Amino acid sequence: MDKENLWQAVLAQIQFNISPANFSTWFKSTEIFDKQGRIVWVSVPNAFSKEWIENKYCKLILKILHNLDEEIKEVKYCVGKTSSKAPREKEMTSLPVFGQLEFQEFKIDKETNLNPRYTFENFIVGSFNELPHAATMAIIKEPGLIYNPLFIYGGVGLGKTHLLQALGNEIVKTFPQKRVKYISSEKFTSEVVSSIRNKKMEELKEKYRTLDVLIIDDVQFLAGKEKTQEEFFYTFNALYEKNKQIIISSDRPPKAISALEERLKSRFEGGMTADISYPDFETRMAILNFKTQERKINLQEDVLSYIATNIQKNIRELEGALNRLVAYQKLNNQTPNLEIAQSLLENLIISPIKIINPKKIIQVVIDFYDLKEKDIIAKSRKKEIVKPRQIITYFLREELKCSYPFIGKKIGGKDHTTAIYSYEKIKKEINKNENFKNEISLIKQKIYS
């Protein structure tokens, strides 16, 4: 594989690993200029650039290298050392990629934040997303007087992100006259962070209190962010009480997020709460059909099969598989079979056996739910403290078979009959409350991922 179109394979997998904006924030004016063994070097258009990439990007880019060519096992950054052939920014509008695909660079609206490419024609309904999708249906129709706050929630790489700009795409065009913006908590952290230090905070409370709907993404990260919560839950109030449409989206329910204000789940959970779970087969059937007519390819209803059987927890991962066959169709000028596609698959489908055990349950629990380990073998009898240690001994004991006194000693010292109160009381709660059953779906994948 030649180095550019070994760069645009690479590109083509990262576009489904990160949002959108920051896709083409960091990677729009980038190359591999060289490639020596199994170094590959990679040219950026800046010094941030450079520092940013390695620092946050760096392994990712690493992975995919390697999986595309088991010969490269180190990358290395430079600036401004680009070919005469690189595209200059005017012209990184559409980057052709794997002949039929092509990566796109969609413009992000600089009023909302929107990103065009996020439409309600591309994205696949199924009974996995069905509630939430009707919910913004609903929204579309009376924004503000229906369904205020919606509150989403699901796991990584189901489409939150996508149904939510969706929304936002269709007030634009049905109110045009509607201020609109969407943003990410990290973003909206930096926004009130930056305020607090110039002295603009006034600024600040004007640009989001005056909007009409107000789009929010992965509101778990304010946890433990306590001016950011603070002007957040302002923010809110000023919009929920001149009926303005409020949209957020988490990886867990409002319950879930420990170190929140209790202001402010109660604020979220005063609206409509609705949950993404994982697509069924036929969905990502569907999905994986859907994929391949707007990408004019034809692939077999065997192949299609195998990755849909192989991969269901996360749509990207359904699109980047899909992505490699197509690089191989375009590169080999070839349809790759079952067979060709098992083995070029076999890095995404096959995983690493998880090590389960007591010390990797006890971190993702106390992560989840924003403690540390000393918490949890304290003498606290606190609601926030003792439900966790509950759910580390309902898992201790439901899929590692631990003993008793031998969960007792894991949590503090305790006595065997606690760790027994303890298991059964969580399963019970499991077996009556669906939302706190989800809450517990969602810590047993963080545990098994």
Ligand code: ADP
Given for the second form:
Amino acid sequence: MDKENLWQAVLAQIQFNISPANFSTWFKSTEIFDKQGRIVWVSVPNAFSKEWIENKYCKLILKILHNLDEEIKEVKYCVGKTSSKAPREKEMTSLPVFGQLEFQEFKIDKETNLNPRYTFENFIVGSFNELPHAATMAIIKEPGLIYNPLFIYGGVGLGKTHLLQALGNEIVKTFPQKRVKYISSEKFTSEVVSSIRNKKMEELKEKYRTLDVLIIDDVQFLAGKEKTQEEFFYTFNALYEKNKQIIISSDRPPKAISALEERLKSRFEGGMTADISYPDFETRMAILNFKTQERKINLQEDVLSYIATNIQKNIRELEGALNRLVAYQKLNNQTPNLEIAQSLLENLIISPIKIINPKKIIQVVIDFYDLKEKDIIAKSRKKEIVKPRQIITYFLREELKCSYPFIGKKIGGKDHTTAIYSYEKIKKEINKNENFKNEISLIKQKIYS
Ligand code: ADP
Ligand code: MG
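Could the form predicted together with adenosine-5'-diphosphate be given as well, to go with the form predicted alone?
Below is the entire complex, every chain and molecule, led by the chain shown above.
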């Protein structure tokens, strides 16, 4: 086998093993440029992909090469070398063509509420979302049978909706006879409310209880909506008993959704729970690399790394930064360099240190737990109120270094010793309990957003 065919054979097998987005990001401009005895030299487009491929795919590549040609025992990677006859662009025609995406109009299907924009082809998988991604893959094989319900949670802009929608689209494609519906919990709530008002509950029941796959997004918004929760509970049971697949997303784990009925929480926990965390630097670079290809813009590596360094917790913001640079490029017919990028992204990235105050902390915590400010000040010793009160204490001390007497006053005229006790209690709990720690970090994120 000559070098070119050998590499094509390797690529074909790799493509089988990893997601199309990852494939296109990492292997687009690679080739074998030399082979001497037991060593194969692979050329990669830049230092960054060299590191990535060496770290993540090195073993896989060697294994495939060795299977194809037993003589091969070692693979080395070099940046930017190309063999003399290297019609790179031509070879790539077999890969998915991006760039057309932005001209495509995406129509949301009226029956399923699915948007064809969201696919697995344009979904990057990294360690931060590996588990929920794997769970969706398992569901596609046998909807309703393995992970039911699947509960995916994670912060804003990290791909929950994308993953849920991609799963829905894939199920429709694989099982055209199955009835699939995607709905946000806010939309579901408003349907319940209007069905009650118009005395059309029977229709609503019929509509949801006869589905094969129900996908419900942002379920934290059901908090406090008792009637909707009740209807959802019966829908859930009806589907679950018939082995119909239910997929749920939320910004926090079931336990941490306050004002959600216990029976629903325990239903949610009864299946598979998987969280999406934050993408690490390499994955952020991978996402940017992929999205630059999609948008057909060629940005220098230092520009991409500037964005990836400064935007860490939200993929939607990564996209936003990129879109600005694309807009600049279109307007000026010039690719922005680092200096231009820095000034274009200034207000997006170097946001002045967020000024927070006690009022903001209290507001975020009471919103999070679905309470009113008067609950915090009142004398109540109910657990649902004591805990948020202690969390407010914790943040006032930790983030603003407020004095204990001041904190005592803020939480309803309590003694400063109560404030000290509360602060210590939360601190201990954070060290002890991983779930609680995540809950606190989610609240902190909201305080600073
Ligand atoms: P969430 O529902 O968690 O708030 P979204 O699913 O709306 O987040 O994602 C925000 C944006 O980031 C969307 O445009 C989505 O396509 C994109 N995105 C999220 N995760 C990924 C990923 N893993 N790969 C590629 N794009 C992603
Ligand atoms: Mg969403």
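Note that the rigid core is defined as the largest set of C-alphas that superpose within 1.5 Å between two forms. Residue numbers count along the first chain shown, from 1. Keep in mind the model is a prediction, meaning the values are calculated, not measured.
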Core-aligned C-alpha movement of Lys379 between the two forms reaching 2 Å: yes
